[in-house]
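Single chain ahead, by itself, as structure tokens, in the form predicted on its own.
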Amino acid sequence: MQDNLKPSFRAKQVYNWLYKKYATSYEDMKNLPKDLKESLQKDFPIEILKIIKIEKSEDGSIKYLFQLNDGPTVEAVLLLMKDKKKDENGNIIKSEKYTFCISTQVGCKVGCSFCLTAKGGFTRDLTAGEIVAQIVYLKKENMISENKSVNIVYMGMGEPLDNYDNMIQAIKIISQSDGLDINTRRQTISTSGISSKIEKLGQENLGVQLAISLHAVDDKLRSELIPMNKAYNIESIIQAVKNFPIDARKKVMFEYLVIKDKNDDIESANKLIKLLSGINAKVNLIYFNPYDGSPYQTPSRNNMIKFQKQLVDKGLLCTIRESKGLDISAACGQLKEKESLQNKTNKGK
């Protein structure tokens, strides 16, 4: 924009516009003359998606669906991770936390037998800016201040390092100290583990963080649940996170999904153990969040817990992910599929 428009400081105030007061469109930029904004509105859209979908739960956790402009529709999530605190006289002494879940691709290659999204196909992969824009809008939409943190994690739907131009380039937009300014230590990227792209990823030396989706601890089961792995095995997966470069400071999450009777017994929290030997890693166990017509089903919270304290006595930094938003589609996809039934439903009518 600085190239094409004269005089060149306009392309700082649209940029101040989209990033710093959440503007979706050029009507709301009040000092950009009108024929400016006529000419930006042809050259350079910026209306490249709509929400058409919100769900709320109890818990605060937000669901979105959006629509692109040609089509095909996506979901992001926003999760209320800490409420804010108040003293007794009614002042606010910490604020919100908040986490993004983004989606990088309009269904995703990756096929997991347990997700959702899978059911969908695969698409297309979402431009670097319909990326952030879903940010810009969650930011919008929960007035959340320009000023304010928050923490995004490309985990929605789709694969992120198989759209890894894009989401690169999103990263860098979301980044900008002049932008959204969101840091680069502040943004996770969660994979199913395409090795050779985790590889890349570190030679970026981007500073983002690093989670890997591995829910199980052979090769035999991880390929049942992410046909994937037959491409790319468990044994790559570790060597590309050994190769990582991750601050001291930080830890590999690894996404651990607990499946009823799958994976949820001691002899597999004792093989992860082994295999996260000599890594600086944190264990994430995620209660498998079911849906209708999945094989799969929730673990008791007896098992999930002995399986903690396994993991903690023996060293190994691990947590519990209490499901968030079980009363809205929370499940990657599942508001996607929701709306799709319906307006299937409603055109048979």
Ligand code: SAH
Given for the second form:
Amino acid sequence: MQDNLKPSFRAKQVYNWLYKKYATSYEDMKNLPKDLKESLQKDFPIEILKIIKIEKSEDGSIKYLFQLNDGPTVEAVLLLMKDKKKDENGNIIKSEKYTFCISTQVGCKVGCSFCLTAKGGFTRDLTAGEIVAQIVYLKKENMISENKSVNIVYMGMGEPLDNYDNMIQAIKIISQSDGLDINTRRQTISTSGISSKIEKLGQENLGVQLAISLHAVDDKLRSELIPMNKAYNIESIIQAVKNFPIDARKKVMFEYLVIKDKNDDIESANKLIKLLSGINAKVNLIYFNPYDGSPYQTPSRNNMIKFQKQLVDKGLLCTIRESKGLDISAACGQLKEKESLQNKTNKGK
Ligand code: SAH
Ligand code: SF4
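The structure above corresponds to the form predicted on its own; please provide the structure of the form predicted in complex with ligand SAH.
Full assembly next; the chain just shown is listed first.
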């Protein structure tokens, strides 16, 4: 825009409207001349997400279902991490610590056997604009002021590293200091483990955080859970992580989905400790979140705690993920699935 517009400062004005004032149309950009607004709309249409459903959880998390211009839907979740207080009417007062869980694709190609997103197959990659627009929407909708820190986790629908170029472009836009200004250190890419792309991402040296969806300590089970493990096995992932540049104060997060009678035993915990030795790692244990017809079961709380204790006793940092937004089906892909089931039922009537 800067190269094309005269005077060139107009480009800066547009940028400011988009990423500081969260304008969603050129019409809103009060200090632009009318003819410029019209030509910009023609040459650089603003991608707007249409909001079609909002679900609020008891714990304050909010799930948003968006429709894209060509029809498909994706979701984003606002998670409130700390400082939850209730006012005298029992309403939750919003905390200062926000985490946005953002989608990167419509559906997913990876096909994990425990994941609802996988069941719907793959439709398309999100553009960089559509990734960024989710964040702009959540900031605007929740009136989150500029100076409040926000963490971004790319853990919504899709595999971020399977949409590599758009992902990188989005991260660059989101972290621009004269725009949304969300430091790359506050952005975490969660991946099911495409080792070659983890290596590539490391070489970009963007400063983003990495979360690996490990879920299993042996290749047999991991391939059952994540079919792509046949191409990128555990060893290749560990190697890629070891090559990844990590801020000395930060750790690589390993997500471990705990499934009853599959990987919730102490032997698996011990294997995990061995696997992660030499890596500045932290482990996040996730309860398997069941859905209608899901092939697995949630582990007992007792086994979760025993598993965690084993890791912590051996000096590994390990947390159990709080089930944020369970009542609004905030696990990967669940709101979208519910919506499409409802549509089917409605059509059937
Ligand atoms: N594709 C990326 C990011 C999106 S999935 C990835 O797989 O890492 C985000 C997280 O949700 C992953 O750790 C995934 O394993 C987890 N997840 C998917 N289905 C789940 C379920 N039914 N219960 C609990 N966690 C689930
Ligand atoms: Fe895709 Fe992640 Fe779901 Fe696996 S868990 S199917 S990689 S979104």
